[in-house]
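Shown next as structure tokens: one chain only, the form predicted on its own.
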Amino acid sequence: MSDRSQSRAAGYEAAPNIALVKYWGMRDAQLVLPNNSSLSMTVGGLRTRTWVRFDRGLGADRLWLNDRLAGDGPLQSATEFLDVVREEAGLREFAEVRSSNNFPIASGLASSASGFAALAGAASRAAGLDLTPRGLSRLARRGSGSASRSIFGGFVEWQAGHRSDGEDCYARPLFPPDHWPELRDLVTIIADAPEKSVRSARAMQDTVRTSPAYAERLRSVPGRLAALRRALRTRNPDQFLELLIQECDDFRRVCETTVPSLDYLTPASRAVLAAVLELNRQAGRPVAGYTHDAGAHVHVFTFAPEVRRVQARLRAVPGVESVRVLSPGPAAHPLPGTGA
């Protein structure tokens, strides 16, 4: 139960994460329990800031996204999540939520991950809940599965768990942001990237039902996750980049073999993937690796000595709007001067 003497307002900041090994498909959609564990890197330089205020004078929840009043889908998702918080805290008040991002939303840059991680932190503090990071990860998961990972900084593994109540389904930090100082994420922003017409939560369940490649993916993911975890631990660049590409290609295969097909990439996105493969072919070794989520933008990983060359090649791809060079980022945290 919440402490009624505590503040009803709080703010929180969270960064998105890019999944290096994806989760795609849920064994329980209501509790957001995934079919497989996943591994990600929290991305520095990108962030969501969210403020939540519970107010007895409100007749309904209100949501502002980047200073615009939101309705329909985004508001419904926020309200459903706030209902989870209200139930746990014993609250009845509606909430005013204001959230802002410094990067494009709904286009494959994990705005839902940072958004629900920040909302979980702000709403739980405003409601007077005192959650551990593990508890906050479990809560954030209810809004967006990938949000469970954005609670932590650096390299993070989300454990699928086995329990039907989801108590063993949460993320845990593997390595801190400074674990691999030379690693860089070149976030390649595609011009005129369309917003997703179908939310990932629904799209992935279509894949589970219809993709003939999905069963094989489920069998291969645990081994690839273990290999990528080992590549990170030993800081093996060749193995890391090769596994990154293998995992992304496998993820894209099950999306494209879904009925109807899930094709999140634009011609410019595909040209970026081809440019990375060509760079590696010319070098005779892996110098870069790519991955993307359910959207058109592409994350290209490389290392500090190669950044200038790789960035120049990506910028030369027609349709690439910009390339941001980012590093592993921090854990989610309260905004100064807000909350209890």
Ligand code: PMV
Second form
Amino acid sequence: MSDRSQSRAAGYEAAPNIALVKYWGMRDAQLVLPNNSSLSMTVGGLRTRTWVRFDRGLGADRLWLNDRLAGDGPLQSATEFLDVVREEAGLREFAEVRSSNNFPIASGLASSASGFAALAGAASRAAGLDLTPRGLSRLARRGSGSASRSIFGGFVEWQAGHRSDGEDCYARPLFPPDHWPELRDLVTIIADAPEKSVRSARAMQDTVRTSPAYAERLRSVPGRLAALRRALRTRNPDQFLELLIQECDDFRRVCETTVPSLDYLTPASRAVLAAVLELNRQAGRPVAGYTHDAGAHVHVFTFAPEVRRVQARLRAVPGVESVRVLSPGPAAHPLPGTGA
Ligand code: PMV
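Having seen the form predicted on its own, please provide the structure of the form predicted together with this ligand.
Every chain and every other molecule in the complex is listed next, the one we just looked at coming first.
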């Protein structure tokens, strides 16, 4: 095989991330430029692996998700993203994409973040583009905003930037995965969580147009993000947990006041939030904090000495299927071989 044909196939692995300060609303939907900066933790133990092969013999792009040929919606998103890569690389060939997750997709565990981060890595390498992590973050952003953060491990900030071409809109690592060794994310899987009916990119623009609480959210986010960054840097558990809950409640408020209302939670998710507040009330201090994205599953943060107590409490909530104890995860990285 020539070097050129070898460079047409590549694999990449990426982990999802959970937003501690959410991205919700865009100043440019085409280039995926957000209204506010956001901060996340890359989640270890969950991962997407994606292989891309550009092939002159194909008459269209093909997408396999967890060994099944994907339907029109995901295929169209992948093709639009591959078009960005093809244009940057000056390529015309269609691609076969094989992607697998070790966790449920489209249910609030951020499969689009790890999915597009892995696709950006695999497709850009297969197309012969040699991108820096920052360049990869910019590219992943075009598939799904939150994917810009999954390029990096540990704690990550995606800066909104000011430029209209998006050149200053990328994520950067804040603290490495081992920065706060006691911190744990108890990923609380809700039984019968519905799949998302409206893509986040659409839903958030509905919020921008219709929620009376959105303008106030935009004013409060920069201060909250700075405070959360400080709580992480100084490893201040009480402040970290309190800010996490405040931010999640604010995000939920703008979703619920969107017309039509966006309600991502099930009664079991709401019972999890209530159980966390009750635990903190009983302890007389913050023991745990919660957050969720646009889905029913809940991420409950706590610290190593409290894990057993918090996990037992969450498991007792009717409708909770399982509680996985996870830690900050690694950066996205290439997979060896060609996936053949
Ligand atoms: O990146 P998208 O289009 O899947 O939107 C992500 C939106 C949230 O997950 C709710 C928030 C975030 O910052 O990840």
